[in-house]
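A lone chain, given as structure tokens: the form predicted on its own.
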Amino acid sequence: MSAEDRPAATWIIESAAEVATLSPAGATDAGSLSVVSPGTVVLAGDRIAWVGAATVAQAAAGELPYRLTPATRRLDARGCTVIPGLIDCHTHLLFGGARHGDFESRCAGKSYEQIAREGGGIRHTVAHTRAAPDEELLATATRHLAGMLALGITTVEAKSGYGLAHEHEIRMLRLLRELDRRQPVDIVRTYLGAHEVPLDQPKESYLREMLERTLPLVAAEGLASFADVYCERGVYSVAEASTVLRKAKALGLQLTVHAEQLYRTGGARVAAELGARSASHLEQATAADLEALAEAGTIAVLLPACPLYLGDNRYPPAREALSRGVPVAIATDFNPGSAMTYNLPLCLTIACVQMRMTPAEALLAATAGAARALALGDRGAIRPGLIADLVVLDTPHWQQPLYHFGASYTRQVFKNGELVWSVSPRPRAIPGELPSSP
């Protein structure tokens, strides 16, 4: 390859103690985690151009498939680890108000359902979300996204569902689209109109509105990539969930389902039968449910912060799912009621300790597995050709943020090949001077 044909390196992240890569493409099992030590990652524009153990000096000599230019910037990553940008594939990011009262009631021993019957729960958040001005909702969500970015999260799925009326659900999705435009974290939008039954509209009327008015507009305007339903006792039945999801699928939306969280209702089977991309929660899923998901290729999105926060000792069946060949992703379920945290690394620790996942399985579940759950084949690993979403950790061991739970080891975050977050001064290139080897 001639020098002119080689891509120009825009960033060289070199001499990292470890670079945690994934191979082969799309693999999410623990055996697909590999570590280059020491490792260097080269970015060309918004893509990863090269990863390996070679040095900048070899590139300058023309021995590697990229070229240096006066604009090439260099980051000394000695003593650090590089991992893919984390992906939180299940959140309820946009909401108004807070539910401190729910938290106090739960600490006093009341159940999720009791709290909802007494005026708390999802409907409490619906009222506050409807009443909040657009800029207030955007400002709050922007602060949360900044906190996520500082933890190394570069892509987030975000649902509507706190509107529970046509105009409010559409408003939420449009605000999420605006939020995606305003800051660096990518937002994948999901329509979750069937999150709860509204108090101010009969259920049958609301379902008809979703099917005949809201879903067609969501699809026509491209307001969401996915449609979701909370299939749960007292909320939406299997038949109702199936009706909504079939309509969404016919309109070209991908499917995901809140399934088997508090009770086993059949939501996992609906997800499998309709070829849903993912099914979330699954605390009450049976072996037969997991077999159906495995056969359908549906990803199990497991949310360990939720049972922890609800004081429930039944965690999602990670080991059973993995043993049956179900692809697994880990997400936060960030929401103001049942999982008020966006700390995805902490959720990975919980998955290891309470769900018996290995650290490698957990990391893969928040990168490659989460990318697969969102149908994002362009990220979730460190490989040439993928989007350059990377996190530099201030530790020589990739396991450290899981082992030292609750602490942040993020030193730099690259999004689409650009340095978007750093705890240290940003390195800069000296015009006309090539980076030198250490």
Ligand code: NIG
Second form
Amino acid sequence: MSAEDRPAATWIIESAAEVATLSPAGATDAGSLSVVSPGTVVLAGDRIAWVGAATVAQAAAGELPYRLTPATRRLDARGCTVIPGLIDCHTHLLFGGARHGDFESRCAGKSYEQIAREGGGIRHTVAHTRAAPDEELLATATRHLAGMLALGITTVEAKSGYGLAHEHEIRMLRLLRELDRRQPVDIVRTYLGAHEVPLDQPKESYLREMLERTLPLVAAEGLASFADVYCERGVYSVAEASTVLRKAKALGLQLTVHAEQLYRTGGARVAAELGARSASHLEQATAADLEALAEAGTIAVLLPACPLYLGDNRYPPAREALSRGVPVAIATDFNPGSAMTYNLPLCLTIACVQMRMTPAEALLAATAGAARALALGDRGAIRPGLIADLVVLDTPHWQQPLYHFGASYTRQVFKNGELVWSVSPRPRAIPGELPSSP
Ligand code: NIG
Ligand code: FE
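Can you switch from the form predicted on its own and show the form predicted together with N-(iminomethyl)-L-glutamic acid instead?
Next comes the full complex, and the chain you just saw is listed first.
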């Protein structure tokens, strides 16, 4: 290749202590977590152009398949780690109001279901979401997305489901589309009309509305890539879930299901039978359910913050899923009731210590595994040709943010090849001197 044919490097992230390149999108086994040490990543526009152990001298000597130009920017990443942008593949990001009351009640020992029966729960959030003006919902969600970006999250799935009526569900999806336009984090939209039974409409008529009005409009306007159903005792049955999901599939939407969270209802089987891309929760899934998911290639999206926050010790069966060959993703389930957190790195720590995942499996589950759950073949790893979504961590060890749980190690975040977030310089003590006071 002559020098002129080589792509111009827009960024060189240079001499990182470790670059965790992770697997080609698709594989989620821990063996795929490959670490280049020391490593350099080269970006060309919105794509990764090169990753490897090259030195800048080699680049300058024209030995590498890219070329430096006066516009090439360099980032000295010595002492740092580079990982792919994290992907949160299950959230309920857009909602009005807050459920402090639910939290107080749960701390006092009430269950999630009991709180919902007494006027809290999803329906409480539905009332506040319906009543909130567009700009208020957008402002709150934008603040959450900024918090996510600061944790290194560059792609987020977000569901409707706090509207529970045609026009309110459509409004939620349109607002999510608007949010996607307003800030750097990519948002994958999911229609979750069947999240709860509305208080102001009989279930039968709401189901008819979903099938005859909402789903066709969602598909026609491209308002969502996925359809989801909360398949749970007292909410939507296996038969109802299957009717909604079949219609969604016929309209060209991809499928995902909230399955086997509080009770084992058969939702995972429905997911497998209909060829759903993923099934979430699965705390109560049986061995046979996991076999069915493995057979169908349905990805298990495990949500460790949920049992933690509900004070329930039944964590999802990660080891059983992995040993049966079920591809695994980890997500936050960020929502105002059962998991009020968007801290995906923290969820990875919980997956390690409570579900016995290795740190490598956990990191893969929030990158390559999550990309697979969202059917995004262009991200989730660091290799040439993929979208340049990268996180530079202020640590020489990729395990550090999992090990030191709850702390943030994000130093820089690149989205589509652009530097979109950078920490302000940390004060460093000079040997022999006291750090100056702020
Ligand atoms: O995934 N349980 C259903 N949906 C959410 C909770 C939503 C809420 O409580 O607002 C979940 O856990
Ligand atoms: Fe959820």
